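Presented below, as structure tokens, is a lone chain in the form predicted on its own.
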Amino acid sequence: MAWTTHEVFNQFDELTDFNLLTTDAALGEALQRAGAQGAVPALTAYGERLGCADTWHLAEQANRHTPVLHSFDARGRRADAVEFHPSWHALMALYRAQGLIAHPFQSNDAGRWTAWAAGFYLHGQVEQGTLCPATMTTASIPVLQKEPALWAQLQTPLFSSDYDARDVPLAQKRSIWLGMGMTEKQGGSDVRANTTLATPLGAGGRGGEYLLRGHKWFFSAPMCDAHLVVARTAEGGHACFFVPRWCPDGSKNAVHVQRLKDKVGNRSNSSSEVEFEDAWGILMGEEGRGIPTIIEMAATTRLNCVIGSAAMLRQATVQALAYARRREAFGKRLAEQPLMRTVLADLALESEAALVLAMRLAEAFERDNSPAQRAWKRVMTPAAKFWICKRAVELTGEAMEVLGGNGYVDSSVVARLFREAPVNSIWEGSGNVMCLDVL
């Protein structure tokens, strides 16, 4: 558009079109240091992949045109289906493709969690709410490894990399995705306090058959192919169960999604309300052993806060240093301003840190058959996600007031990452109860 009143100048879009591995040293190095050379082909593919302008673009309409709940279909018939824009589902071919859901355990690779890690990262920078569902069915393939009779009709899918984004039965997936179930109105992080009633279907134990009664009040996300849901037993106290989103009979389960969540950030994804009126599910593990099994598959997702915490820290980075370089106020270019450059130091060296961190965390997962390590990964993965997710909601902003009023817009890449920063801090289990953790 020719303007009549004035000339646009000194005015620059934030930064696409680069390689976001090749122009991150600090996570060259710490793959290197991993031993996971091996993988760095496919991820300088993946971060040439990522960091192109078509990307986010991507990432911006995932995030503008965000899902929307049909609970029934045009004859009154239930549904529960959320629409998802093209761009969503674009997001999460480009992730899956990649072999990342289940890197860390199709081999005994040295550096493999590294890699994967890596991979998360990248992706991280770009767009944050396709990773809920990757982090979910990820960290719940150590608790289905558990279950042989599960494991042996899931595991060809959740290896799978390939997109499958037919709402269809499990046996007729080409690839799944798995969700879970915990937070109730009541209870928050306090999973102790669920009411969800779990009753036998015959004799009940573990692999038995059950119906489910209650509701949760934060389900992520209703699409998923199947969600591992704590509920209580009326004698065993809570347990955890598999609850698929079909019935083996081909029938639609009994999980009836009430809403979206309206969310500050993370818009791109799908979190709900639902209500299970009794909806089918298989117990996995034993009675009254449900928050354990949870746990364990939050031990995994609590670093995946860490890592996307880590992936926005690096991005708010990038856009600050890129357009500090170009801008000019005052004379200079921002970056030749000497607060301004006391601002970007710091900046730059909290994001390297998480990063450091962020990594060292994902590599004593892979050595989790030491006992140093596992008590080390014991501390620093509830410490870790404190830290780490906090400085990314303080570490945005700061990065946004390097952009001005350029960055406080809808539109801007830093003011997404400003309102995702807050959800790795609440998910998973918020600040107070990592500190407990640790305790």
Ligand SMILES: Cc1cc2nc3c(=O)[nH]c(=O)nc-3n(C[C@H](O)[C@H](O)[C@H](O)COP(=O)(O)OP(=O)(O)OC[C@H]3O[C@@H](n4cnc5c(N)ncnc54)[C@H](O)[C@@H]3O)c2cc1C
The other form holds:
Amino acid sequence: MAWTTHEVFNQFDELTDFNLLTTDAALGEALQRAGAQGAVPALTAYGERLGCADTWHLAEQANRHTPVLHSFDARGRRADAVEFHPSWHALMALYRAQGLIAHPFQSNDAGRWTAWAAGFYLHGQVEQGTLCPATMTTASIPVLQKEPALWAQLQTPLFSSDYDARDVPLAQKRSIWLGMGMTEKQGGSDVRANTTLATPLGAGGRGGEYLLRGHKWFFSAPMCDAHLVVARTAEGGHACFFVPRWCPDGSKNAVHVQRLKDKVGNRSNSSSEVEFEDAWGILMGEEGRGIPTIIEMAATTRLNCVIGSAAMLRQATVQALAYARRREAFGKRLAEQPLMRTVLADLALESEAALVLAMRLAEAFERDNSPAQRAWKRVMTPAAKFWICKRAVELTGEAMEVLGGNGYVDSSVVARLFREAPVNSIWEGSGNVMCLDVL
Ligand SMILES: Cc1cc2nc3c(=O)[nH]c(=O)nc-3n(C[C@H](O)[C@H](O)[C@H](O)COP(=O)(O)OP(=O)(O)OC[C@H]3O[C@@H](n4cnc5c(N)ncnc54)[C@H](O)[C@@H]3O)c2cc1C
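Next up, the form predicted together with the ligand, please; the one we just looked at was the form predicted on its own.
Entire complex below, previous chain first.
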């Protein structure tokens, strides 16, 4: 458009309308290495869908129009409902339809973990907030599989690729999402400091009913159909409870959302503070075994942090390269300036290294029956989370700088990645905690 005072030139839009998979040779090679060729057609279609301008727009909208909490309905009844922009639902539906929630648990195909990781990596380049409930849902599956009665009830809606956002009891849902509640005000890293108290309704024990009283200081995605919650019992120490949003008698469970967090990034996702006012739950595993259950889930959620941060690095690099190849300064394209070339080369190197490590880690989850792979996975999960998540904080900033002032404008893709990056370092075990975990 010609303005009256000047002509706009040497300005370039962010890169959209490209296939995220076919333009990523390293990702294609990772899929081949893992024997996941069978997944390539579906992932290619997903890469095309995610890369189109419409999907980038959805991501921008979902992070601009953040979730809103409605504590009560218009007549004063407790609602604890979170309202999302339609773009959030569209992105959640996209991920769900791809079958990515349960893929590694639904098939025995070679490369299933890598195929799943590739889908997560593609989605994470465009929108990360939706990956929070997705991660928690996926990570809850191996834990729920150990509880036969619950699993019989939940397998079908967990495996479903049909997005169902309705806030209705579990039995009526076509598909469900799960969250996790560990962190309390007095401590998140040290889950043993949890004070939320679970009291048995009858004899208690595995599969028994309990009432939970206490709080969680961080409780993401409170609209999930259930959360796995750590609480202590009077006798047995810490335990893990399945706490649905609705009780079996059709009443809303007493999980009261106090407020939503006002966050630096991860804005599309709702993270809440909750109080349990005798919330109904079912004991999973044995009393006193809550921490090992959480650690089992954390292995998967930490893998997701690694893949998610590698995804941020990739997209930050792609956007930086695309911009530098078009933008000119001092008579040359930025990408032709010697110093800028070294910046871009460093970004590309770290991005590809992060991808290779993330995919190698995903493969280790598949080869879990080998003691050597298990040991490698045990050490490399926290090590990779420490390194890649921290590097994403630094390098999304570097990529932002490649775009100069345009990168710092709130609606830019690199700005969103920059705001998002630190959270992967913090949640699911912060940096120091990862170091201690390796030791
Ligand atoms: C957006 C967002 C969403 C979240 N969603 C959820 C959720 O859904 N469910 C949930 O349960 N939690 C959630 N969390 C909480 C998150 O998991 C915790 O913030 C995290 O585990 C750290 O706990 P903390 O905040 O209590 O920090 P602290 O435990 O107080 O730790 C503070 C710092 O001290 C360091 N530290 C701790 N112990 C040691 C030690 N022994 N030696 C050296 N350093 C140490 C940590 O690495 C950290 O850097 C969320 C957090 C965020 C930011």
